[in-house]
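Only one chain is given next, in structure tokens, and it is the form predicted alone.
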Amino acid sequence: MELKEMITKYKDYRDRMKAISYAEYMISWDAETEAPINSVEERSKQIGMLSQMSYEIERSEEYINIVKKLYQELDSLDDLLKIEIKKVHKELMQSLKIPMNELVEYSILLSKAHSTWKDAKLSSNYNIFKDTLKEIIDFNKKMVKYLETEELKGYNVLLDQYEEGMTKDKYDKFFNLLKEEIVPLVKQINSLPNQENKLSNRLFDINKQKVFADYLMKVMCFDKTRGLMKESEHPFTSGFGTSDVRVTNHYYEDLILSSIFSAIHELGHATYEQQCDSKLDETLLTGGTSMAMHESQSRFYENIVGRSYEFWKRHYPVLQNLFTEELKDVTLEDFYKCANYVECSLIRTEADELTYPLHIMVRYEIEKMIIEQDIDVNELPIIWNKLYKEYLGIDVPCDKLGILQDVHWAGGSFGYFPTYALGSAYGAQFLNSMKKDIDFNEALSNDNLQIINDWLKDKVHRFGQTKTPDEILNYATGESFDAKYFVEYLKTKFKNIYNL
């Protein structure tokens, strides 16, 4: 077969494929926002039939040998299509390890598992779930022994699937960072007096919430030509390219600023994903390029940008318009300190910027035992809750609080925690830069935030996936990771907060 007839076939392969996962996206999103209660079973039951269509094209001895030999003749291959075939690859030489049948049998438990896993958070009892949840581990175990290489083993098998190059030993040392710099700064914070949270115990209409993220959805510059907002349990982002980018919130009538923050947090991702070059959609390139890399974009917006005392000088009215009777004695000053307020508290979603890596570590901590060590899955809310007592100095009163309040491991996502302080710390590194090039806290007093995302879109979106996190860290940055510019980032801004 010439090498062009080849492309031809990868091409018309590729594309099936993609039929078959926007298909599953739409179903996954229907899912996860309106779908009836009962329609779980035939919902599952097509979810296999289309994952079953997915592995055979996949495993197709016609498409195998040409992804190997596409792979053979890399030098023939334009840009993308180069990148493309290496990614391909890599990823096809992996699921061949894994036998087929479990691949479908595991799409199955997990499109089962969201359901469950949502019955058992809605009444608090962590029983509902635990049998699901260790189907799901025992897989993922597996998993990790048909994958296990002479350089990844173990847990790192899956902090690689995350986030390329990631390894225990290099996240235990920005942990152990994080725990020296930051953690004493928490308890020198907590030591002080009990400042008054102006915003606690008052309630805000839902109603009014969603059009403030409506409002949202105009600052961050959020084309809903191609995209919607829509309510979920867990806030989350998908899309399919760039003309088709989906987020949800979720809205409490006593906690004003997580609907907020949720909302800029999950435009932030979308932000992302509208803004890769769209050339890439005919592609598998198209989106964020790993999952760290997807996570510094969200708390870029939502803590850096969202929690800057700039963007609510300009925007602080505009609720205060929204919520008059509710804010009237609530200061631009008192609305800051609001959004960073410093506590130990339960949820990791609603934590503040400087203690949310702690919630990171104990999940960390309890995902390196689920995979290397023989955990009962009877003892991980006994364990949750130890870690929580240890780092966090508080109490979990019950396991929806606790343990079942993400939805990751419901989803088999062992391994994706860790990106979320990564990321948050790739942020900081862009932030060092941006300063360099921009007026940053001018461009938060505008109406929007088009200067900051052009500088986004040009140094990170733009790339999608053509290039990895550290190469689009030295492109942007000039250097490769360095977590002392998110230290000094939060050490800087709290100690001011707090006039320490």
Second form
2 protein chains.
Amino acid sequence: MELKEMITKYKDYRDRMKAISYAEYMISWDAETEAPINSVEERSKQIGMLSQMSYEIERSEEYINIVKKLYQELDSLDDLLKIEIKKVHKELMQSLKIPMNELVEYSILLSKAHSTWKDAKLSSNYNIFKDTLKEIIDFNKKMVKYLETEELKGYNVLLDQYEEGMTKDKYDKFFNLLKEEIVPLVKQINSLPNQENKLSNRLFDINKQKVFADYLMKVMCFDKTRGLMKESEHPFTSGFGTSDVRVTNHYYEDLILSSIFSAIHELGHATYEQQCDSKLDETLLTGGTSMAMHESQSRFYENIVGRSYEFWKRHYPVLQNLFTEELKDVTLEDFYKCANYVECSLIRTEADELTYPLHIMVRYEIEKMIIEQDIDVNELPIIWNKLYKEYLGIDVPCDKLGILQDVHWAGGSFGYFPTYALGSAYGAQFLNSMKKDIDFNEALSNDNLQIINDWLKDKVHRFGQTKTPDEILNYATGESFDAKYFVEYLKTKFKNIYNL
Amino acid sequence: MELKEMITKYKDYRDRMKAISYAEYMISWDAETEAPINSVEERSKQIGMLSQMSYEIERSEEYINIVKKLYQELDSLDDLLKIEIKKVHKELMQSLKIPMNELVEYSILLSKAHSTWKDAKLSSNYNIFKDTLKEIIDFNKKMVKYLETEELKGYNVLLDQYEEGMTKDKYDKFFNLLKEEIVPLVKQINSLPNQENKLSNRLFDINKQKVFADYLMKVMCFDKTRGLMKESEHPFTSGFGTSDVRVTNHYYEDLILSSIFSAIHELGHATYEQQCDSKLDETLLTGGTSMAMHESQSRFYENIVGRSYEFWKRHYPVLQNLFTEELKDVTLEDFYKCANYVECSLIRTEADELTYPLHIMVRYEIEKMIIEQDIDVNELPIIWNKLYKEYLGIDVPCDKLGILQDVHWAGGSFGYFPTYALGSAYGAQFLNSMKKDIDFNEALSNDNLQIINDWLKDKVHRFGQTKTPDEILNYATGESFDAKYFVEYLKTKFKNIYNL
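The form predicted in complex with another copy of the chain is what I want next, because the block you gave corresponds to the form predicted alone; please supply it.
And the full complex, kicking off with our chain again.
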């Protein structure tokens, strides 16, 4: 086959798989936001068939051969296709290393694992879940063996899958710095006399919360002609190219901060997606380049922008105007403190900006043991509780509020958690560079987030997946990842809030 | 290939096409109800690829051969598969009769025709559209030639495509009866002194209209675990099997009757879909058996149930309770008259129950001429206007309110319109039989629509597409279609309302 014909063939296969992805995107969006409850069985059947169709293309001899041959001809390809083929080749070669029958068995295991985990969590009974967890762990260890290379061994194989280039050495260095600098700071804040949380035990009308979420879309310059916001049980962002990017939010009458910061967080993800170069839409390179890079953007907007004093100085009057009664005795300073209330709590997803990475550290330590040591699953809750005591100084009263709280391990995700903390740290490193180019605080006080969006578009977003996380960091900040910016940012901010 | 293997192969192909249909169902539901406006281009691209994938299966040599062979072995197939293969074989053989290149050309023509028609309608200028219309007509005449058989010639070919078994002879007999009996009645009512329409020029809060639409879902026993109601520009029903049936509605502040009767109409369609036998879900035989049969159900609920005095005797207090101010001087009798206000108007979709079939008659007469005579497209608006004068006694002031009002011909649909009137007539025939089995009026006054749903489920709905319209009519009413029930129903109802 001529190169030109091979490229055409490749693109045809790719576009077929993309069309099926698009279908899956629509179907799951519908499922998460509005589908009637009893439509689930029909949907599973149809999704099963669509994945099979996509899978058959990806595993067809011709497709595999074309990808291999194009990979040999990388230098003859145009820039975008070159990057795409590299990425596709890497993923395909990895997936071919794992025997088909094992993958099928594993996917059956995972589909059952979800409900087992749910049952275990509901009854706060780790014993229900532990055997399934052991099977999942065993598969992951076996998979690691299949995928190991000269450069990547053990847990590093998994870490690299979620964040290309990140290794145990780098994460260890990062988390050790947090242990040294942030764990003591958290302990210090925790030893202060209890501060009043003025927003607790107040109710906020949900329709007005929605009005404010809509206001936040304007503040963040979200382009509604290319996206929308809806409701779902857990907030999330999904999209297909730059012209269709959707977020969801969730509203609780007694938790106004939840809907506000979920909205800003998801809109942060969405801004990344909407600001990719639209010429990437027809490739496989649109969207965020990695888990941590995506998370860096959502957390940049949620925490660095959204939990700043300057932001609320501008927008708190709008919120107060919506909730005149509810907020009449809550000053801007009170509200700012509530949005940054530090508390050693049990649940990761509800943690504040300062303690959040410590929750991740617990999971990271345990994953290292799980993958690289022969640890007894019976021991895991004990280790979990011990680490929570060590890093956060609290006792875990039950497994529901402990090791059973997250869905990730039940879904077979090991190596994913650390990207959350890494994302926050990337964000602080971007902030440091951004402040050299623009007046960040003025942009916040003047309701001019576009200038921040523009900086991130230029330095991060527009590249989509054409650069690795490390390449983007170097392009945007002039250096590879360095955790010191995050630690400095956290220390300055929270020492200031708590007058330390 | 063994029969068993052939069946397995056939089902695999079918299920692949069904999975793509499911994807298309989800994508178009999204497009009609919430997709961001600038997502249209990406969506078109992906839909294009999905249709191509489905088309490739349907036109693959192996699939065609399997369908042909299974058709030869009909007697060895189980009952459901036998019916399905008959249907699939008929449609496939028909579509194979039309040369591929002509179908492609035609689909390009139709995709352009839609916007040409829209432009023409917007500027009320038939000249913009007439050449395109001529091309569409020419294709349809050519297609008729390809599809003609010993039994079916000319317009009958098209009529049969929308309603199996219906011919020009049968429709002529039906419409002639309407000409004899209904045209004079409409003229008689029209000559009465003008009646006041008490609902005109009043505004009704849209959120309260939505509350009432939700109430109607309960009244009609719509199963929300297997469906939902949303908004769209034009109300419609769509679904996939019995477990996922969705309707939309549209709300105008100044037209409360519009949202009420659109809701009942679409919920009528939905009841048909939800009440099919769920064992048909995995076949191609779920859903309504024909256009007219589907329309018979929506119109049965909208007009025969929803515009009855007994229905409103029960439910008008609920509506009045929602709109205490707006309806305080509107009695039940006033409201009933408004819901059945007869008016010789220009727009089909806004026509009342009595004049509606006359709008269809105009289109039917013109389609007969278009397909079977060599009519000059320049003449069509003149003929249109002449027939409106003849049947409805009104002058058509411009083509926007005349021949350009409907999208159907621009979409290449000839033979579709008559099913609308036929549907209403089927409904009256069902009513006649239903009344022998249940106390219809008592079911309405007692808010017990389930008893009506049950009758229709047993006699019509559960069969899905396993019976032809004629078989269903015979099963449910003991005879083939007879228009006399419709004419009697209309005469009795409207003579009573207008004291004639």
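Here, rigid core means the biggest group of C-alpha atoms that superpose within 1.5 Å across both forms. Fair warning: this is a prediction, and the values are worked out from it, not measured in the lab. Numbering follows the first chain given and starts at 1.
Asks: Comparing between these two forms on the rigid core: C-alpha of Gln373 shifted by 2 Å or more?
Replies: Comparing forms between these two forms, the Gln373 CA shifts at least 2 Å.
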